[in-house]
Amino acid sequence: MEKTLFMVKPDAVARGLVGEIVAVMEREGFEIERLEMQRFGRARAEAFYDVHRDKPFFASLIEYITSGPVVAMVLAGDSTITRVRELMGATDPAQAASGTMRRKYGESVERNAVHGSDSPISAAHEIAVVFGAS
């Protein structure tokens, strides 16, 4: 079984979309191994988004992800990473396919409602940052 980190970001939490988004994941048949509401501090946010450290949007990304609570999950299943990425849609909600979460719930490239790991290496790193090494 493949595992991934999936997260409902602060904008979607603030708009009361957690239940609706979690329900999508349950209907899709993912096993929710862990689910927790958290608030990222600056150090954890920087560790989580370390891959973007040298990009011009890093500071605003850190400010955004620490602006409110997130709901983080470890999802497991067959081809979980690919399937979750398809359900989320493109990073830019305006470019995301109809019916995807980002198209439906996203407000902008930064405030795009959800996050999902993009590879097994990213998933392992992100799960460790968010939930601690297991």
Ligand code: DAT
Contents of the next structure:
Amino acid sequence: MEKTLFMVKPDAVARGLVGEIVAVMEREGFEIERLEMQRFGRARAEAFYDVHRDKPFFASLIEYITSGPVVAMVLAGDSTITRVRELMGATDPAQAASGTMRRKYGESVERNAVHGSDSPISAAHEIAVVFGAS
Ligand code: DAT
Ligand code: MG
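Compare with the form predicted on its own: the form predicted in complex with this ligand:
Okay, now the whole complex, with that chain kicking things off.
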């Protein structure tokens, strides 16, 4: 049983894609352990994206992720991290495989609709930042 932090980002929430995206995750058989709409403040956003603190796009990324509500989930199941990343597609929607969420819903490399943890270490960090230590 592996957990990941999956999130519908502000651009996709604003365009009314929450139900459609959650339905995909249910159909794929992931267990939704936690689900919450949140508006990230600056401190939570910066903690969430701490690994990107030194990147040139960091300030813009923080502006974007705090610009509106997100819908965050803890998903559990077999090989959840890899399977969710496959369903999401590449970071840049223009490079994402057809049929993936980012290809279908992403507007740009920044406004790319969804987030999924990329490793067990980042999943543990992100779950703690978003839902608190359990
Ligand atoms: P991912 O979300 O696929 O794990 P990442 O961890 O490398 O990608 O980056 C986190 C987010 O930062 C990503 O979803 C969108 C933004 N981002 C990444 N690279 C970017 C770039 N070159 N320009 C603008 N935003 C970028
Ligand atoms: Mg990442």
